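Listed next as structure tokens is one chain, alone, in the form predicted on its own.
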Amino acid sequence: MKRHTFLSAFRPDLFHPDESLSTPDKFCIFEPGKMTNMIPIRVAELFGIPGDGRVVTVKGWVRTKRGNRQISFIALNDGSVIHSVQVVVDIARHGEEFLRKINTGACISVTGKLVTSQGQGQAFEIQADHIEVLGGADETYPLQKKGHSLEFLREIAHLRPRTNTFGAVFRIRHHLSFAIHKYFNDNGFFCLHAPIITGSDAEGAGEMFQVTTLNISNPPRNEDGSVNFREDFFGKPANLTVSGQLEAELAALALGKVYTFGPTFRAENSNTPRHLAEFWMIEPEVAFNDIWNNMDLAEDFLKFLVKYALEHCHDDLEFLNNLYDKELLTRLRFVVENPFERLSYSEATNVLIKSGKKFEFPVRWGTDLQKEHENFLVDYFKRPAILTDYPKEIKAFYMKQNDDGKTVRAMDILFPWIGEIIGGSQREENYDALLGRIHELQIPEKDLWWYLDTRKFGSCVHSGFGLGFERLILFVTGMTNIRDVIPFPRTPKNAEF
């Protein structure tokens, strides 16, 4: 089938009526003075279209509506580019009253003729021939043309999809989603899709969300009055999980590279503007890396992701920077055109020691470093940095331990204001050495029996890391509060939507 008869049953708004079908790349039969079946072109399409009369169809929402007596000017926007299509109304056509239904939110469908637009702010328009109104919206619709703060948009997140600020983080949300997978799949790993409910607490850290079937007002108990979990659907405590790290792992010592892209839960009682109740995190394991192959990998990936905003996400990074944050597309740049600077973590304190600054926290060897010391460090070397050699009392059981007995082979990548965006390690492959850390913590040896075999069959160095996907979005987007970047945000005392 020819390319052009193949599209000619799907996109016939892209025909031009004065040319005829024989004509390379003329995609419709169109028949004169029949409108109806138009299949509706996408705005961001039309940026690829000469505006020379030829007659499209699109369908959309209503952003603005302005005139005069003669004449009215509607701003569509359908979501697939930041940019709306002004459609030119002749109000004598149409009449008064039709397009009195045509407010601010509602949904439309226009058929009308591409053209060059004569007036100022758009290259081209539609000048309508036919309207239907497919869902009016009356006089309540919030989103009126007016400024809205972030903090009432959250109260009506179902609605804030349609601001320009919104559809263009959500935009970038989707391809920085995509550029994840492709980037694993083109240096061949393979996808691991990790349990959401798990019995173990990879972090050890205990604040998670419990899932049951039990009647939790009046569950079955033992003899010491503890709840009875072997009457539980999982016959034992269940819960959401926190990390897909350790069945990375498993599935690392068997692939060789793998990678999960998954939703993460941690029931941490905190209302700050870095963290969520509901998160995604990234996670790749690679068998055969140390710690310094995981460095290169990360440094890597986070320089791939930010470069593939950069490229396919221009116009919503343009309107972000413009009026969000000035600086934000230098810093993106800069990411991406700069070594990350790498140090130990008793480098790292000597630094922040030596700065004489007063911090809120005080720093000494041996606490973990707060989101000011953090953001001490990138404005100190000008660059991200990756930290390495913590203190093994900071960090997780499963952290290679050095040979100096006091520290693990543990790194965070720090980003300009975001702090901590990547967390990772090498895991200890040793045997005996993991199973005294996990006696050490008093960690139940009987729920990772099967985390511990992989260290008794056929074990090898392996190493990776945890990327929170919302504060990578934190950062490419400029946006300041971590609920602004995820569709439907899961906070302490908040579970709507």
Given for the second form:
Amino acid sequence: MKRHTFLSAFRPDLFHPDESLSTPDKFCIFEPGKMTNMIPIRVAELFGIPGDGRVVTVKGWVRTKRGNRQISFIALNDGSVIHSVQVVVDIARHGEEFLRKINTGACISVTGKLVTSQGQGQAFEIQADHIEVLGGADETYPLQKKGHSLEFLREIAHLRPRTNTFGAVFRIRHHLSFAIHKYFNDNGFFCLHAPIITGSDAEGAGEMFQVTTLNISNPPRNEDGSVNFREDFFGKPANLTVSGQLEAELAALALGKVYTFGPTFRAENSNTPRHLAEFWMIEPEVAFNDIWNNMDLAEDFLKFLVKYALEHCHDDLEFLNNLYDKELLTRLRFVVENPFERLSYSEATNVLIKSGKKFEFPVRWGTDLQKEHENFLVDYFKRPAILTDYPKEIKAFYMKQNDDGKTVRAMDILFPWIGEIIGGSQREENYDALLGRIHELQIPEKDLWWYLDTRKFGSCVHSGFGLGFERLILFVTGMTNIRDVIPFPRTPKNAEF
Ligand code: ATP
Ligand code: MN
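The block above covers the form predicted on its own; next, return the form predicted in complex with adenosine-5'-triphosphate (ATP).
Then the entire complex follows, led off by the chain already shown.
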């Protein structure tokens, strides 16, 4: 005898009731009036089935309620897609008193017939047969009207996922997160979980959050008055990581191709729309890749991600495009379809100087590029740009030194509006050169003995980069503040929720 799967046994909504009842070989528990805790169908799935009168149950949150004296129209959203489903309620049948309990923000369960909609704006609607209020909401619910400012919504970050904008952003965030793992998995990379607490501050240089179990108002002290960290949890100072790169390098020199995808923390006091104190970073690291292979990987990776979003987040992107930024979809397609510009830092500074533009920070070979310079370059080339071979003074100790003695094989990828979205490099694989640089910069060698060991035993050319996940989401969603692409942003003086 033919049996439906477990799921369909509990999902009579996937079948037309008449069909289910009249064909005895189909197992179905559909019994009108006895659907106490039926698994609801999600609104996203409604788009895949015909509005032919089959009975469905949908559970979600009321966005709006409007209508006349006879009929009420409820826009019900369950978060599965940007679209709400229209629920049509016969007021006489359900009672005015009962309907008054269904306000914006309330959580309800609706069972009724799925039919093709007569009205404008939606393909189908549900004719409510049975409604249950699962959780009421009164007039103090903060999301009463449309068009709240993003600043206001940040103050109610616990409720903002219930808006169309944040529903869209967080769904896109999910899809991109999934796409990142997919890209690497499909390309033979292994995911490595780098530690979040680290005992080395080689990379952090004063921008790290310290982790301690000492009583900070009365810590144990050494004879000279300094804090005695031997009594701390780890027996020495510990911090939250600013990057998983050094650990990823260790793994790349064993597994060949690895990537990390985890939270990173920076106690930098930069209150900008592109910096968070806690953000997520993706850091691939590949043995035998030089800087050119590294650029190819980064460009292919970014294009894959943007393309994935275009293919999997169409409705959400269209919504954001229409509401905030009419150029969004065009810009995304442009990035997928066109090669990135590649040039050296020296060539870039020449372009900037020759432009004759008066920058707030004047350009001189050797200085770090500012946001205004990055923007100018991206505008000038009208596409993302990959800059390489930066002066060694403005880059990290581990980058491969060029033969000119002045530059290192760094690469930054600059994106429209975002500025730097990726920072990476070929790593210095030569033991003596690396140690020399560590001494030059007066980094405590003893903290990096394990890192140096990889250059002592079986060292090889290798490269990697770091992609700031939230900067990627900023670009893909067209949102303009990084606080609006992470569920609960951590920034200076703010760790609410
Ligand atoms: P920036 O110059 O923009 O501060 P950075 O040079 O400090 O960036 P890296 O240390 O190279 O950045 O980090 C790699 C990537 O991590 C950056 O390209 C960026 O996408 C992201 N990133 C860096 N700092 C932050 C931050 N505070 N908040 C969010 N993303 C960040
Ligand atoms: Mn920075």
